[in-house]
Each structure stands twice: as structure tokens, then as C-alpha cells.
Amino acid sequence: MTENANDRSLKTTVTTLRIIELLRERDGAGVTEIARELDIAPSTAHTHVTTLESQEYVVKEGETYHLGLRFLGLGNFVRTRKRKFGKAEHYTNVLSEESERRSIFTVEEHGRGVYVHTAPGKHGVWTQSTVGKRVYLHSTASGKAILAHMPAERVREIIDRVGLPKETEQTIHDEEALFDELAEIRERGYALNVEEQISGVRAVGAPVLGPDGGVFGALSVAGPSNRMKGEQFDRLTEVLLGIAEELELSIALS
């Protein structure tokens, strides 16, 4: 069957994109590296990083090419071309500093959390939770608090679309114990994550909804397993929900 025009346009859009994700992925990559990678001729891949590059998306540094500084312009107009996700970053910064752990907020999209907001926090651990990294819904504090408020046919699509990988022995990797789950979020007010996404370190995430009841997104903090458990876990939780509800009472309010 002969391949329409259509359809090269589409096999070359892909092509590009999985270039730049390759690009993120490695932290720069030379012609060889990526016609290897992707499984294209040298031929095709110079083709697309020299246009990437005259467009200015890409840089080339010797005889690799990195993503280049264009990003960062759309990057910072995607965090804040909603409001609400300004009002967001100013409660994730409250809750890092009340809770003096790393604070994270997180949105779904295309069924996987997005960390939107990051803050460090006084005593938080590094847990690769850059802003822009995308997550399991289902092995995250965040992800299982906006999971437990999403309708069951929703959180099913999810399913069908990325799966219930395990990241650790922890990880819940059954369908039915994630829907009891969240049964049990929706009912105590906030979830867990009990070292199903890194070994040693559990969390504790807070959805946050919006006027209509639906779900906009999750506040959550992390630190090491033994730091989180006994008095100073419920007083992190009690902090968490507090910050978690004036988000949601001044995302109402706007």
C-alpha cells in the first residue's frame, strides 16, 4: 500500500517529537546516538535536529544537540497560562514551608500526574520531583488523592491507557486493590504513598476540588519512611489538608 502524504506528515511529526523527548531523556545526543535510538538513518535524524535547530529549539554544542532555551518560554507559559495554577504555586510554597518537607503539586493529563509546582522545603530529600516530570497516578500520594475523586469509568480509561506498573515491591499493581483504595482515600480525606514509588520515602497527598466538585489537582509532601509516621506524620497530614482547603477556598473566591 502506498504511504499518502498524510500519513509522512504524521510518521514525520512523531519522528520529531520522539527526538526531543530523546534529547530530555539523555541530556543531548548526536546524530549517531539518535538515528540508533529511534531506529532511523543517520540521513533522517540529521534532517530533523538541523531543523530543530534553525527553528531554535535545539542547540549544538561540538557534535551533540541539546534542547534549547525556546523551551523555557513555553514551558513557564503552560505553568501559568491558568490562573489557578499561580494560586497553586503560592500554597505549594506555604505547605513546603509549614510542613518543612519537599511539596509538590500535581495535575492529570493525558492519565498521568504532572508536577506542576515544586518547593523544597527545610528538611526535604531529593526525589527527582522536577517541575514538568510526569508520573504513575496510581504508585503517588498525588496521583491516588486525584484518582479517589474521578469518576470509576474515568480512572478505568487510565488503566486501560498506561497500566498499573510496579516502581517497587510496594507499588499496588491489581486493579480491584487500587479501586478499594481509593474508596478508602475518599473516606479518610487524603492518600498514601508507602514506598510504592521510591524505596524509602513515603508521602502523604491531599486533593485539591474545584467549586464544581471536580478534581483539579493534589498537594502533597515527602520524606524519608522513618520521618513520616507517629506524631510528626499526623502533624504533617493535619497541615496538608488545612493548605490543601484555602487552595480550594481561593480558587472559589476568584
The other form holds:
Protein chains: 2
Amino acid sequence: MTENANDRSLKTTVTTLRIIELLRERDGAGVTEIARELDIAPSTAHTHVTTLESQEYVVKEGETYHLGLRFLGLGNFVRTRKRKFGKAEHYTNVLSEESERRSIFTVEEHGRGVYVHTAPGKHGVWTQSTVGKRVYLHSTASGKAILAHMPAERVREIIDRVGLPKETEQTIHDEEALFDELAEIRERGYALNVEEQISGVRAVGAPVLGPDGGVFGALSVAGPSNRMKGEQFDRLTEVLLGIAEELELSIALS
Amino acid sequence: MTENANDRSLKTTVTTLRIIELLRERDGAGVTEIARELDIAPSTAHTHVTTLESQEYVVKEGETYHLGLRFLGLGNFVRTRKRKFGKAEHYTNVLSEESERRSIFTVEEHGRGVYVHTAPGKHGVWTQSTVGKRVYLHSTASGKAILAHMPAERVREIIDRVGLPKETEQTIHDEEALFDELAEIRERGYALNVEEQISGVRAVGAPVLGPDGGVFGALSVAGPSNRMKGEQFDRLTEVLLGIAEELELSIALS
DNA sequence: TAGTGTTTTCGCCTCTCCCGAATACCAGTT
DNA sequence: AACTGGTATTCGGGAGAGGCGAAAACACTA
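Could you give the coordinates for the form predicted together with the DNA, as opposed to the form predicted on its own above?
What follows is the whole complex; the chain from before opens it.
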């Protein structure tokens, strides 16, 4: 569930990456803090962080080190790397307008869901800051929509790698139950998330399939449970499925 | 001008970062290609790249390794880290609309200018993809606007570090000439770039000062030389200066 | 089946990274 | 000014990790 036992990973590289992660989480940190947190000698932390600084990946502001803007370029690169992502962005925005709910386009990577584009709902201050967020596939509408269209073997691999951790009381944490749900999703054409990730929040997700039949990603809309009910909800689902299909088409034609 | 001689940088970390850079430039690469390019053994390249993969920073697509979406999160983080950047984004868009030219908000880091926000001009397909781009300070309008409001000592440090490389025939590559120009820019209130970075392209840049008097960044508009002339141009400059001032105000009040 | 180019595994040697101790630095506090 | 607790930073030496090279696995073509 956690880590590599016998592998030949580079220890140095791994700690460097850990430091980068830490600098993001803490929004900057000093040498001592890093050392304490990662359980390494302060001098070691110092060498790492100064290496990152000399390579211009990190900036020093007073006594604390921060992630530098070099990551802006890298982030922007991966976002625009695939043409399809551009299309997805457009339709995410359309979805947000038509549904008046917050909308997300998610893809799978390393067994997790990653938010590639997000758009706020009508009342939405909620925004961009969640781009790049990693979520579980089994506890989200888009995640389940994606899993439903993967080979079962691959799904099993993912479960082995990341597990089925409970996020709320509703989270599916049983493999068989998950596979049943996935079958249902395939039939129905869309996936639901009934407070399985965050209590009080529901979502609907639709898969976006590539021309090869493989799954490219998923579109989803989310909102507070009381605004995701009844006939209003049925309309929402229709809008979602329509736009997902448009996106599929747009990808297939490009 | 180039590199560290005696320093204690971590060699392993440095090659890891080099590989990341390479994967961006080439948009993915195989083990052999990496090894050849960085002049290391293929087996070494392999260990690096698999380490990055196991840490989920890199994905393997067939035989080539690509940067993964983890960089999306990091990039998004540094973009939204400073509130002020949010304000700057808004005014960059406003500038683009009012000037009908492509507009950029730039900040300094490690002696280079980094595009933090960009907006296309009227005819603009040209867009986002340049976010995160690093440019020289001495050969760009925004860069010179920034330099003009830095302590002379700091400017000299930067020149020592990155030099004054010629990008076109017009590029200032003499220290004294640069300082003269910076003085002029301070008086005038804005900076010009007359085909000093790219031939055929001119730009105007205005500094954006923080409440402390230090320079926060610069706004600039750019376009083909023939559309950056005469009274049309004067109007452009006025618009630019007005918006830069609004941005300053907005920052000071927050 | 042989042949080219690749990726990947693995043992070994060396060089590099990590630690610890010493030093420098910085703000308060007395 | 001297003392104190907290930092960051420098530096030498030892252990262990990273890099190489050889060889094996693999993929495609002919």
C-alpha cells in the first residue's frame, strides 16, 4: 500500500522531491523545519535547498525557502502538452455555465484522479486553486466514471497500489462492491458520488472516451447535496452527458 | 557567467533536474536519448527516470518518459501563492482588451524576467503557452522597467550573474549604456523595447511598484513594429501607464 | 532466424552524499 | 556588553549510495 521495498530509487532525488513537496505544503520553510520534518540533518537539508536554489527552482526570501517560478513553466507545459486538454478546458467552462455548478475535468495518472481544469459554479468564488489536485478514483464521481471504462485488470492494479481508503462513511471500501458499482455506471452512462468524498457534497460524473475506445478523462459537476436532487438533478445529468458527448466528438474530429 | 566551480551542489539532484528540463524541451524522451544528451550512462539515466516515475513526477507512455501532472499542482501553487498575482492577472486582461495588443505581466526571479500572466491581442491566437517563460531583463521592456527601479548594486549583481547577451543588433550589451537607459526610464516613467529582443517587435513596459517602494513587477504590451508607432503609440502608452497605476493602487489597498 | 537498436538488470568500485561538530549569525534579554 | 537560545552555514571524514559497464531481456525489421 505504501512503498517500494527493494528498489533502486535514488535516495538523494527522493529527498529533493520531498523537500519540494514540503515547500508547497508549508508555503515555504526554513532549513531546520525541513530537517525536522523529513528527519534528516540540518546540514543535509541545507545542501539540498541550496542546490535547488542554485538551479533556480527555489528562491530564498529572508530566512525561508520557497518554490520558485520555474514550476510555473513546467506546470504550464504539462497543462498544454496535450491538445485534448485545450478542448477539455473549453467544455469544462461551458458545463459550468450551463449547469451553474462547479465543474471539473479530471484525468487518471498513477492510479489517482488529477483535476486538469476547474470552473466555478454560479455563486463561485471557488476556483482555479484546485487545478492539479489529486483525488482518489473510488470516492469521486469522475474517478468512478473513469474506472468504469478501464480494463478490470487495470482497476485491480490501481486498487493494489492505492487501496480503497474511507473518506466518509459512504465511501466504497470493498473491492467487490466497487466492481458492482462500476458495472452499474457502465450501463447507466454516468457515475454518482453521494457524499462519498466529502459529506454534504454530491456529484455526477461522465466519462470522456477517446476515439480508440480508451478513457481519456471525465467531466463532473458537484454541489451541496440539497441542490443536487429531484428533477433539477435530472436536468443536470442531461446537460452533463450532452456536453461530455460534445467533447468526445470534438476530440475525435481533431 | 555560467557555473559554480567549487560548490557543494548535489550532483544527483542536478542531473535529476536536468532530466526534467530535457523532458520538457523534447516533450518526452527515451532512456538512450537522455543518456546521450546529458552525457551519462544509459543505466544511470534509467535509474533517474524510474525514480521520478516511482515518485509520480513522470509518466511512461510506451517507450518514452514524459513529465507528469504533478507539475500542474506545483505550477498552480506558485502562480496563486501571492495574492498580488491574482490582481495582476486581472489587469493584464484589462490591458489586453483596451490596448488590443498582447499583454504580459512579468516579475523578476534569479535575475531573469518570468512571464506570470499573458493575454493575447485582438488578433490573438497567441496565448497562455508562454506563461512561465524566462527572458532577459536587459532586452525587454518590462525587464528594463523592473531594473530601473532596483538598487544599482542589485542591477550590477544581476549583470554579473547573467550577463548582457545580444539577442538582436539593437540589444544593449554595454553596462554603462544600460545604466544611462535605466535613468531615462525612471524619468520618463516607462520603458521601450525597440526590436532589442526580437526583430520586428516593439514593446512598452511600465513598472508596478509595491507599497514599500520596491518593484513588484511590470506590465507590458507588445506588437509588430509598424503597429507600435506615432500617435497610436502615444495612446497605447497612456493606457498602459493608467492600468499599471490602477494595479499599484489595487495592491496597496489589499 | 539473425540483426540492430533499445531498455533494463546487476555487481562492483569509487566518489558523493550525509552526518556531526564547529562556526557564524541574529534577536532578544539581562 | 555579555549571555542565551535559536537559527543558518561551513567543512572534514566515513559509509553507503550512485554511477558505470557488461550482459541480459526485449522490440522491430529484414
